[in-house]
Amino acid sequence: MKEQIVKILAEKVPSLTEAEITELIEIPPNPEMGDYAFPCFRLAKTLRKAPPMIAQEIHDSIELPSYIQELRVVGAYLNFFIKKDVFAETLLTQVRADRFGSSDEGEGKTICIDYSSPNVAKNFHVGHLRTTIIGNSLYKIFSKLGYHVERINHLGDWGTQFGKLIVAYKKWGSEDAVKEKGIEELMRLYVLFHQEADKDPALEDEARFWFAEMERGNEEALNIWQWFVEISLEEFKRTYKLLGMEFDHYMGESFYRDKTDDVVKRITDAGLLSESEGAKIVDLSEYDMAPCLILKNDGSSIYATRDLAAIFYRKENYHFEKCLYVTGQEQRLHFQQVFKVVELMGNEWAKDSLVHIPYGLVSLGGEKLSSRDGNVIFAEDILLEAISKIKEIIEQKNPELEDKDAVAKHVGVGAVIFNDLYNQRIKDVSFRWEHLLNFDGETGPYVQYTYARCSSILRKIDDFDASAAVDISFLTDEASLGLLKELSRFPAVVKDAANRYEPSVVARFAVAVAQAFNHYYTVNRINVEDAAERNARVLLVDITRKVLRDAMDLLGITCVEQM
């Protein structure tokens, strides 16, 4: 219909394009005021004339097709109605259709996201949650319009701050405190160090020493340090498990450590390299911004060295159409370093391939979260009490409820996953138990809730066809219509998350839906006595379900059948 109406003013308005008319194409935010509504404000400057008088001559101009059932002009607005069997139609037809949401535009292409990348050696607590969750759903998206996508975790696995773990582990741990507790040990150990360093700055100079060794590859450094990895990557995935998510790739910092001396040699060759202090600089003031830092005064790598090294290899090795980086927005002038020195080097691609999509601040109840400090809530602990919780609301309304512990285990998994992704993610985030797991609210409980209600229905009706004609006359009103409208808009919904990289836009949508379906649920009898009516409202509440599945899916919650 949208399309329809786009081709009309075109050949009323030549001085604006249809891609143009497309953008400036409204849905009143009330039905009375009609399906879709053209503003004239920009063409005032053009043709010398009032917006409403604008409107007004287009009216006129306009011979109404067959499914239009009324032009109007309100203020400087022309408001196009169309006729409600045929509206119905339209957007029944598109919702039914195979791969609703699904597009072909990412065939043939790559995509990489590296997303979560905690730090080996320190608990991977609330803060880590927002990458993770982030990622994961831009994989989804991702690949819901058809692009390859590599899902990578670039682990923080080298570096200075394991010359300091080498130091506090041999000056004050042991190896049967490490077997038994951990990386809780682990923790407890570089809080140590930093509390020991304050007071005995010459630690500092033994933690860089212990790193060079690494670098140098000393037999007893590195066995300690991998140590360390495997106890980490343990816990890690003991989380992940938990979230539901996977990684094609785990691929830290590490990896790329023999894969820096080419770096440093491409980059003096491009003849960028010049030395500050006895550090290897990329002297980036021409650009409004710091010099990158490739080598430290001792010779040794930083993560800006191995980041240049970890594109040059995803490039080569994968391929990509796009290079996205999901990390907090603090990273935002160290990304913008990194990429302009690809840049320089040569590499025109670098300015639309790799991206940095920066999220804001978590916390618990307002307090930021300091892992040198030791102030750390693991991540484990918050999504266990999310679905402890749940549990206990189960318990409460629903005693008799089957396999409640994998209910309970999704939906409050799929709360803090909720919570996080329904705002836009470069603000900060806030868990607040009394919001996130709120059945009433915009939340994820309360789309599970609506998903549940939709397979509740589905279950009590038996001779329901999802395949038979539908009498559109039954999905015509307000409400029906309402619902469709919502629905229809998913493919746009994808496509408008992926360009924005920005997953709160289909969790808006999802709540949306949710909306739109309860309204209809309690203006609508679904299961009347007329089979023709019943089937025709009962298909409404079956692709409801499957849009809502879908739009969680993308946002990496599972639905559950019943709550």
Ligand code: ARG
Contents of the next structure:
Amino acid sequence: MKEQIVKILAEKVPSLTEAEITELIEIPPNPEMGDYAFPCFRLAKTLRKAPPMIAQEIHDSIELPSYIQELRVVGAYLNFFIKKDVFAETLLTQVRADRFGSSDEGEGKTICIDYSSPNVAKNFHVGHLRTTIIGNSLYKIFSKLGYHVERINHLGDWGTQFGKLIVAYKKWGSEDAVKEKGIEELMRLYVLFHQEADKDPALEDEARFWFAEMERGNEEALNIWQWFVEISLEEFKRTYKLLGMEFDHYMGESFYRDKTDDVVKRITDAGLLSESEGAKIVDLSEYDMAPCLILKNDGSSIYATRDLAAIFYRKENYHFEKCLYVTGQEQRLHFQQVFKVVELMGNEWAKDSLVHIPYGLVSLGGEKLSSRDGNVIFAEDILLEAISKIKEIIEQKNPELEDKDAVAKHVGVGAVIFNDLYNQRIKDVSFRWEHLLNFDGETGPYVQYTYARCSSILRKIDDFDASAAVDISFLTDEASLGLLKELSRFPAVVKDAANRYEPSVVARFAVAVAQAFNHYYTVNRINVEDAAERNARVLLVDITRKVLRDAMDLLGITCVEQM
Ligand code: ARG
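What would the structure be for the form predicted in complex with the ligand, rather than the form predicted alone?
What follows is the entire complex, opening with the chain shown before.
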């Protein structure tokens, strides 16, 4: 519909391209002002006339096609009123299509997403929860557009901190304590190391020695390290399981330890490596950036070196179109430096292909969140708490519900996911139980509840036929048309979310659809006598249900049939 209006306008307004017109066209905030509006302000300069006058002139020059009911000038705007039945029919055809929302624009292209990537022997905290949730949603969104996605978990499993842990473990740890308490115990040892090293700096040398041993392949050191990795992974995987999220590769920093020499050689060959206070760096002052450290003065590689190795490895093995990195914004400079080094090595593709996707902080805003010893918060505990709080609500409100545990899990975990994705990723998110578990707000449970309502309506109607012809006159009222308009945005929403790497676009869409549906449901009876009318009304319920399910799936949330 919009395209046709653009075509009409393009004929009358030669100074703007079709793309520019498309960009300018607005959807008025309320349908009494028409279905589409074209503002004439932009034209005032070229035409040297007042915008309302321009609107009037265009208005007078247009011969109305049959699907337009009325064209009205309101101030500087030209408002188009589409004939309701034509409009409803067009929208219904769109939203009824197979694979509605999907596309194959990504066919044959690969996207690598590097996300989650917690650090071995450290807690999987709320920041890691955010990268996991955003990264997983981007995976879903790009897959929906036909891309092949490689989900990569770049675990922090290598580096000097493991030298420290080995020292601490050998001096003060025990196998039993690590077996029993896992990451918590490893964190305790790590903190202890720093306390002791303040008193006795020789410990730092010992730690450096053990990390150097790891890099040299010392079996004893590697065995301890390997054990710590396994223990940590086991805990991380519990969190992934709760979230219902998976990876194609666990390729942590250690995977690149035998690949960093080659990177250093390539950087040297490109004439980029220089020395600074014994360390090896790439000077980036020309680009207003601090130098990128490549090798420390003892010759050991660092985080950036392993990231460089990872980029070449992925490019050579996955031939990615893009490689996305989802981390907190505090790593912005790190990625700018690393990407610049790749580009300076003669790789033009680095400019468009390597993308850092930063996100804001999670603030706990004085909330009481359960924490373990040492006051650290584990994402796992938050998820478990969300599940148990939802379970309590179910016990109160709907104790007869089947499968209470499964429902509590999907709604509880979904509430946390939704809360993380509802606002633009760069904004800080605050964590408030009373908000995110609210069934009436702009929340996961609200959308879930709407979905379950759709399912429940459908369960009650046994003669519904999704493919039957529809008498469109039953769907031209303001609420039905409003819902159809909202639903029809889905394909554009998915594309927009992908272009901006912004799952919040989908989360907001889900809420908008749920609201439009609840309005539709309030003003229209669904289960009416007349079979044709009933079928038309139920059809919208059925389509809404599918779109809500697909949108929630793009966020990584599983909808429940009853709650
Ligand atoms: N392990 C890092 C952290 O917890 C994140 C790693 C992000 N990915 C990367 N390729 N550097 O902060």
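Under this definition, the rigid core comprises the largest set of C-alpha atoms superposing within 1.5 Å between the forms. If you're wondering where the values come from, they're calculated on a predicted model, not measured in any experiment. Numbering follows the first chain given and starts at 1.
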| message | Using the rigid core as the reference frame, would you say E442 shifts its C-alpha by 2 Å or more between these two forms? | response | no
| message | After a rigid core superposition, would you say the CA of E400 moves by 2 angstroms or more between these two forms, or not? | response | no
| task | With both forms fitted on the core, give yes or no for whether the Cα of D262 moves by 2 angstroms or more between these two forms. | result | no
